[in-house]
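In structure tokens, the next block holds one chain alone, the form predicted on its own.
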Amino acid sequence: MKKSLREKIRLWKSLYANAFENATNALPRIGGVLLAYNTNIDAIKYLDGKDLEGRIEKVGKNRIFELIENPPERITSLEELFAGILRSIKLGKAMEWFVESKEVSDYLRKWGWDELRIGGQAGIMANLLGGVYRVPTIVHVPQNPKLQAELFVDGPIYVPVFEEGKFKLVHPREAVKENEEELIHYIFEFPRGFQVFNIAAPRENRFIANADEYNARVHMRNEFREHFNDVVKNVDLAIISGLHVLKESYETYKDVLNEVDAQLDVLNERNIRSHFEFAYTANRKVRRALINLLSKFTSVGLNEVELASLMQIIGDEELAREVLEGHVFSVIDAMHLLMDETGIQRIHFHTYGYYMALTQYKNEKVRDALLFAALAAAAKAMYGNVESLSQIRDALSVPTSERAFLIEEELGREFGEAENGVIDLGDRQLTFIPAKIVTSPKSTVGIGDTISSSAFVSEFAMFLSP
């Protein structure tokens, strides 16, 4: 019998509340999580239309507007910097271009920021998992200057050090290296409707000017590489990220992936479940190599752009286009194809309005983990930075996407009535949840990382529950 909108809202409200309790009760059972490899400093700037227009006029508006339509996707001049910002605003899409000019780096530093946060997928997850969830967390830091170390919050967050012949785990603030570099990503945030000249943002997002050479090479600290066996003795789970920035032009990219491959072998020998947090990878050869690595992971997390980019490598251009267009059944087909190609046990897909997981195992705890992740993402959007579980509980009041209810009905017609978001596909389970929608988010940086790490860690914490 078809449920009314009011009944659906009531049902999912109840499921969300139960998921929050189940997840938060289970999180203390996780003994440790390894996070690698990318940590940096995020310098957040909330764009001001008049200020931005003035800077563009001063640099040269005509040339900048030409570059918007023919983007270099790297930054060697101020014209390219502003072209990237405007292109991101025009399309309402998150973009990240590398800064390859000292003049631009100096300009960005002088322009300044509104706030500093720990950045990089590994860094963001460390403050969430260790600082908020209180799960012991070991995080890799390519560099650890004072400015970055102080951005790590209090809690069981550790970096490996090797001093006086002994391996130790200490909080990043106790392992500051004064001579190491500040790896800064300048992040320009804009809201939906933000206008500059005749360009208006169709949705909120951000542009990232990445002035960081270490993470671009996936630099691994000696303490981490040489003592990896000691590191993993302290963890139950691992989340790997930061490989998307590798370029074919870096002669070492294969060496980096070989090192990652060897570390995955160690994790698998110890039965440590691992999640790969995918991000858009521009280089096709690197993307293909990452697909080959997926068979060694337990899980992968991605959005529609990232899933489509993998379909292009696998060879289904039409399916890739349909995924980008937002067809839910094409997304499901792509998830099945990726699972067929790699044998990976879990694929977590997140997009605006809903999340799905395709798993080779069946359990309603997968749904509870997605719901908990949706609450964490809503809290991140509301507050800009999650600092407590109470803020995540506050997100229970955020409206659930009503558009996602229509997609849920489509899935029901195709697969039969779902059991509160859980669909039995025979040898696999598809889990669907309508997400929480914050209409005017304070910040968008790190929401995807918040979603994936919360879902992965809470799911396996609940599997450990009695």
Ligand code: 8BR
Second form
Amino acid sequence: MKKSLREKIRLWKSLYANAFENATNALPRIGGVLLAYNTNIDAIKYLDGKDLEGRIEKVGKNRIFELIENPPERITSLEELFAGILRSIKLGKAMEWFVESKEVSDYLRKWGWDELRIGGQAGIMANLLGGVYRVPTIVHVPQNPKLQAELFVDGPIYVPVFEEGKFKLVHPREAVKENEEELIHYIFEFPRGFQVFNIAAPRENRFIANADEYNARVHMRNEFREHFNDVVKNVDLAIISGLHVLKESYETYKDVLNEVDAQLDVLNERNIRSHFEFAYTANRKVRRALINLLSKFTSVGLNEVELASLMQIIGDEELAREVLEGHVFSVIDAMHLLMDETGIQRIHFHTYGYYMALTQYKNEKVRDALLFAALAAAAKAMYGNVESLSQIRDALSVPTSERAFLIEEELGREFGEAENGVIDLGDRQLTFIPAKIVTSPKSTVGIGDTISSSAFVSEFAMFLSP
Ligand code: 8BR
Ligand code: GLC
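Given the form predicted on its own, state the structure of the form predicted in complex with the named molecule.
Next comes the full complex, and the chain you just saw is listed first.
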């Protein structure tokens, strides 16, 4: 029997409330999580239309407008900086370009920020998992200057140090290195409808000017690589990210991936489950190499842009386009293809409005983990920074995407009525959840990281017996 909209809303409301209880009760069972490799400082600026127009006029509006249509994809001048910001606004798309000019770095620093936050997938996840979920967390920091260390919140968040012949785990604030560099990513956030000259943003998003040479090379600290065996003794899960920045032109890209490969072998020998957090990887060779590496991971998290970019390599352009356009059955085909290609146990896909997981095991806990992740994401959208579990509980009152209910119906027609979001495909399980959408989010950066880490960690926690 087809459910009415009201019945659906009621059903998912109760599934959400149960998932929150199940996940939060289970989180304390986790012994430790390793987060590597990218941590940086996010300097967030909420754009002001008039201020931006003034700066653009001063630098030269005509040249900047030409560059919007011929994007250089990197920043060597102020014109290119503003062209990047305007292009991101015009398309409503998240973009990240590297700053390759001292003049621009100095200008950005002087322009300033409204708020500093810990950045990078590893850094963001550390404050969430350690600071909010209270799961002991070991995080890799390529540099550890005071400005960055102070952005880590209180809680069981540790970095490895090696002093006087001894390996120790301490809070990043207790391991500050005054002479290390501040790796700052300037994040320009804009709301839907944001107007500058004749350009209006079709949706909220952000442009990132990345002034950081360490994460760009996936620089690994010595303490971390030399004492990796000691580091992993303290964890039962690992989340890896930050490899998307590698470029072919760096002679070292293969060396970096070999090192990661060796670290994955250590994790696998110790039965530590690992998740790879995908991010848009511009270089095709690196993207191919990352697909090959996936066979060593338990789980992968990605959005529609990232899944489509993988289909350009292991599927075809048509499938890639359909994934990008949001055809749900194409997304499912793409997930199957990625699982066939890599043998990975779990694929977690997230997009605006709904999340899906394809797993080689079957359990309702997969669904509860996705629901918990959607609450965390809504809290992140609402508050910018999530500081407590009660903020995540508040997200229970955020409306569930009604558009997602239509997709759920399509799935029902194809696979038969799903059992509360769980679809048995024989040898695999497909899990679908309608997400919660915050109408006016405070900021958008880091929501994807919040979704993937919350789902992976809480699913594993629920599988551990009390
Ligand atoms: P990525 O950064 O990996 O693309 O993840 C962003 C995710 O954030 C989207 O897939 C979407 O699920 C979620 N999201 C966005 Br964007 N805006 C949101 C909002 N206003 N409320 C809840 N989730 C949102
Ligand atoms: C990228 C950016 C970083 C940001 C993160 C959020 O890694 O470089 O600044 O914090 O994405 O996901």
